[in-house]
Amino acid sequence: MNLEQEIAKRKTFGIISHPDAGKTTLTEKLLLFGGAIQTAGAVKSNKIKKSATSDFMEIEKQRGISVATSVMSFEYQDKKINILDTPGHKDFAEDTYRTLTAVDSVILVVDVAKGVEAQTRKLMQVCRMRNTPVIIFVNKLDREGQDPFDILEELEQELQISTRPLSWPINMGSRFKGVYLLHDNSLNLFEADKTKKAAEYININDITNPDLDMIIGEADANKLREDVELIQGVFEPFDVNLYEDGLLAPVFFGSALNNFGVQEMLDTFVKIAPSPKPRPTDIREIEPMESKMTGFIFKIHANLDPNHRDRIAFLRVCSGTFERNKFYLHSRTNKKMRFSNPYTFLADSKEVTQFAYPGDVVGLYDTGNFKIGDGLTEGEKLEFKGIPSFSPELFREVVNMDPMKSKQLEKGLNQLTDEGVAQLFTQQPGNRKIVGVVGELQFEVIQYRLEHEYNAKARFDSVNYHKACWMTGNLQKIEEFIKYKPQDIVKDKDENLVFLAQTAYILQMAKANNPDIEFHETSEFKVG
């Protein structure tokens, strides 16, 4: 199979949602349809004592939330599907934002009762920044929720995107009977089944077919006919070009937990979702069809396998063919590297791969060479754009609780902060270590992982800072500023100078009084 065919086969997407909307459950059901797993364990079921396939870190299993992005691949209808299941919790949003740079489209999961929530809005802002195509799955129809027309209106207003339903629910909650597929006039009748694939569709050819009254009852049939007539009158026909431009979101209704409504969405996704797209760099746009391999690191994860102290860098292939044991240029360090055991993933299981193509995500064993955003090429020096790292807003000092384990603590802090969930600053004198994060729960995760993965115990003491800002500009003015505020100056892991502002007012005054210094709140700039 040539490169063009391999690219056309691939669909790489992320699943995003507010916490508890059912995202990880939906991921598991997609794997079920793809044959990657045979039985799906209900995430919240007490009878099936089993965690979701994509939640493999111990703390995720205990807390019942996803805190790191999982990468999974499967084949479906002659397509290679790459899913990136992201954390829903706002405290891990940064991992999700970065993951969205590595996908070509997304599926957004919305709870029919709760509708658009805070994290849903933030995630959609990131999608809109990149014009990422979005499919919306309205979940939990087996429970009571909002009227479907109301939820469509809310989606359009809150997320600033046009919608077009492609399936339509027949009742909900205890009266939920199934969905009507608007594009092919067929019925999918609801049957609660958490572990198997849904039943066959009933083709009725036409919404006026009297068989519909016999199948779902006269009252529900008449209501469905009214709804379909309204949909056809109010909504424009589905336009795949508007979807690809990120302007129109097709909407599906179902129950991921009961494995219902998932297949029709997956079948549509396979038909309309874009294949790998071009990627921007600081020099030019990279086209997938280019013969030379390029790719970037969007995630680093230490101890994917707790039995082996490994560290995996996740590479999104952007062009050409990635080959095992071939030398590639690491753009930032200008070093040549080769990889004898590159992996592809199904949650926590992985297998060595000989080749990977644009759209694929490859796990590379890393001994500490990679940082998030690093590029790999066949010789060209370039840097991929749009991979954000945000200024932390919560800060704590790390206090070592066991001086005999100082080396383990330092190694753990370095490796965990390399993953991008937190940033590590050093304050002198005293070599004081300060961790900065964007969400409170990250401290708990770091503390847990330090103890269980590195055998290092630490206490996290609060320190009073509002924001971390990197400084660039006039070197003399920066030196004068450091002399004026030595107690608020730290260095990051790359020895870059960082100003820790104690309040928003102090930061505002620092900016106003020092026009020759730029205070950066994200990492999308060059320092040093």
Given for the second form:
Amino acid sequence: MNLEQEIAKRKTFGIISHPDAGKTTLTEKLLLFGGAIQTAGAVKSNKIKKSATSDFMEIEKQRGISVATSVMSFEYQDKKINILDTPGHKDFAEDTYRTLTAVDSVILVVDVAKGVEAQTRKLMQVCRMRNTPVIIFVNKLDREGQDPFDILEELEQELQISTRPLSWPINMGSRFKGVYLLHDNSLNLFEADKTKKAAEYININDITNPDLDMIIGEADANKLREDVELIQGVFEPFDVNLYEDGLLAPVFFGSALNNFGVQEMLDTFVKIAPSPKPRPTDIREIEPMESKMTGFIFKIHANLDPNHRDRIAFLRVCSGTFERNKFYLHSRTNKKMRFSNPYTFLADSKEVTQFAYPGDVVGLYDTGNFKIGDGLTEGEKLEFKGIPSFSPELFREVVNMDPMKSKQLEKGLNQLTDEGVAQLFTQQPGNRKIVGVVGELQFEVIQYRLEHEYNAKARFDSVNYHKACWMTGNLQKIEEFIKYKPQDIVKDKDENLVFLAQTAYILQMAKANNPDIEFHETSEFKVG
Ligand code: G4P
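The structure above corresponds to the form predicted on its own; please provide the structure of the form predicted in complex with guanosine-5',3'-tetraphosphate (G4P).
The next block holds the full complex; its first chain is the one shown before.
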């Protein structure tokens, strides 16, 4: 197979959801369809239970699971499908944001009863930044939930994306009868069967067909006819170009647990989801078809086991063919590197690979060279764009508890923040260090790792900050602003100026009083 065929064959995507909406269950059903696993229950949830926060070995075990399931690949209808897994626990949301920079599309799972939830909103914000195409799966129709029209309205309003249902539920909860496929007028009747693999569709040709009354009962048939009429009146026909531009999300209804409604979504996904697309860099756009290999690191996973200090860096291949044992240029440091044991991932295992193609993810053993966002090329010096840091949500000041070990502490903080575990902000004068994270759990992970891996002891003192905002704009105005608020100005690791706003109100006032300064909630501006 040539490069063009390899690229056309690949669909690399992520499944995103608020915890408990059904991401793990859906992932597993997709793998079952792909024949990548044989039995339900084979995919372990990568959720880190809150009760495990003080038990680090438990966290590590859970993190271990999440490495094994970082990328799950399977073949379906001659396509190679790569699912990039995203951590379920909200404290690791930053990992999820980064992973989303490496996908070409996403499937968003929403619980029919709960609708749009906090994490759904945030994750979609990240997708919107990159115009990532989205397919929505409304899950748990075997339970009572919101009216499907209300769900669509909520999705549109809250997520700022147009929707177009492609399947439509017939009742729900204990009266759930199945779904009607709007594009080919067929019925998929619901059976509460967790082991069923392939769906059986009944074609009724036309919604007015009297057979429909016989099959689902007169009342449900009439309701369905009304709903379909309304859908056809309100929604434009599905336009795949709008989907590709991230403006329109096709919506499917079903029950992942019962493997119901999943197949029609997967079949549509295989048809419409984009293959690897061109990627922007600081100097030019990279086309997947270019013969030279390029790729970037979007995730680094460290081993907490002190006997195995290696880290695994995850490379998304963007162009050309990645080859084992070939020398590549690490663009940031200008170093040549080669990898003797790069591996790719199957559903629940990994294997050393000779070649990988655009859209694939390769696991590289790393001894501390990589940083999130780093590029590998065949000689060209370039930086990939669109791998931003997001404003952390919790901030603490690092206090060194052992003055003899300040070097170790500095090194530890630097390396852990390179991995993307947290963000480090430094204030001058004074070298005051503030660590920002997305979730409480990360402070505990950092403290544990500083102690066990770097032999450094630190305490994290509360500091009252609400958001970190990267500042750009009129330099003179920025300088005046810094003089006015020196205690809230810090620099990130790349020496960018950051304003730490103590409250939402203060941030709002700062924006209003300083129209010549732009306050960015992600570091994207510097690369995008
Ligand atoms: P997540 O990865 O998005 O966090 O969700 P996960 O798949 O783990 O699902 C969360 C819970 O919702 C699980 O129940 C799962 O069985 C259930 N679930 C998923 N899909 C459906 C569905 O279509 N219908 C119904 N009724 N339930 C569904 P749990 O009790 O938390 O876990 P478990 O003990 O069943 O694994």
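It should be emphasised that the depicted structure is a prediction, and the values quoted were computed from it without experimental measurement. What we label the rigid core is the largest C-alpha set whose atoms superpose within 1.5 Å from one form to the other. Residue numbers count along the first chain shown, from 1.
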Relative to the superposed rigid core, does the CA atom of A468 travel 2 Å or more between the two forms?
yes
